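Only one chain is given next, in structure tokens, and it is the form predicted on its own.
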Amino acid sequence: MLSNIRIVLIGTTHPGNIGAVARAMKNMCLEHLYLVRPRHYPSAEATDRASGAHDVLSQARVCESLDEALEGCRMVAGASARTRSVKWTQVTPRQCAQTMLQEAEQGEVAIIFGRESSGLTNAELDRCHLLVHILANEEYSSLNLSQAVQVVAYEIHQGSLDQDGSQPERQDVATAEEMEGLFQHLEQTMEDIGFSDPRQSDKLQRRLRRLFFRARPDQDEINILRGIFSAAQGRKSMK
């Protein structure tokens, strides 16, 4: 199961944090590190901070986009300390670990962490089924990137040791890229039929994403929905 779990870092500024994350992952038996547009990598400082986790670091995959980093994933969680105007499904690190371990029994999953200074954007959180929030001192709640990864990775490792043979999750749910194709088609359909103005529909689109992420449609259901969208468009093609 642990081999199906990805840790994804987006836009990491300090290479030392990448090395520290690799060390935190190896401590907790996680292997797959994905780096989306890191500012400085490869880096001797990252290697120094990895402190023996050089195998995790050397196998890290550098990606040009979040789409590339999430390819093939059946569930995505995002870590963020900020509250948002649209509510995501919010869980603790322990709850996140339980969910991701169940999903990892059937396929690949990802947990994404944002930039040191600003975290994840709303557009990046739009790719997530759930939001991980680490409870901390309200007056000083900012964690270092590697600390946040360590907390989540610890819960995943502990959860893997404590698994009780619970019922596995569905095997046929849509992947991240299939869900993104659905959302793009839905947005275009709503524009084509005059239901929404693309300049004013960001909040509405986020609410609809939350709805479909809760529903966890499978591939056949995605095809049915997109067929309905196409009919509503008068069989128009996607732009």
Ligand code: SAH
The other form holds:
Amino acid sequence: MLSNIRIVLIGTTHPGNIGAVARAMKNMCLEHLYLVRPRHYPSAEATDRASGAHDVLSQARVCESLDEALEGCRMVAGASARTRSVKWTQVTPRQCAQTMLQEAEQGEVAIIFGRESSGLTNAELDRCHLLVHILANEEYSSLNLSQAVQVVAYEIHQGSLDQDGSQPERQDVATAEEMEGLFQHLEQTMEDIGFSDPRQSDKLQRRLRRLFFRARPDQDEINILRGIFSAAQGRKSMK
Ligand code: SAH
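Form predicted on its own already given; the form predicted together with the named molecule follows:
Starting with the chain above, the whole complex follows.
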């Protein structure tokens, strides 16, 4: 289900990289490119570097926010050149491809890539179920953006050729925006009931995100949790 997989580039500075990503994607049969606040786009340099992948580039969706790019996604992976001190679930490109292909059988998924200079922020990684890291030279592990996309896209394409065609059992899970609603409600509830210690809050929220991403709740489960939060807040319901 390659058509359910989006590649999301955040804050790309060099338009040539955007074109090179379009090309890397088309080589591997991926079509859906999302650009979150690119620095220079559209650009002749992007078009040049896309070479024969103008269709992918011209259909790329430019978004104002990451929320917009992730709308409707049931799973999100973030590609990071660095391993982080916070423990997100970390996978290789091959494992990432397997998970994404399985999920893509049932709905939309996204893989997000960061800025050339500074990568992804922690807040952006907070939106991800998984962190994908390409193991490279420990002293020089940062690949060019389009080459990082190429490695991940190659594994996805290869994985799609290896799939046996059997359909996994259908499981409806919450979308990126429903998960975000849950996290915001949880954080607000913790504050309202006096549970949060502001000094510990970021770390704690990140651990709770990891817990709920691992649990893969569906919409009904999200509603049950949010009902409990509302009750704890002393309200009947909260948007
Ligand atoms: N200097 C940045 C690296 C930016 S490279 C940093 O230290 O984070 C641009 C993007 O390419 C990264 O945000 C990431 O999405 C991807 N990338 C580069 N090297 C990677 C690697 N080894 N593993 C996974 N993604 C990588």
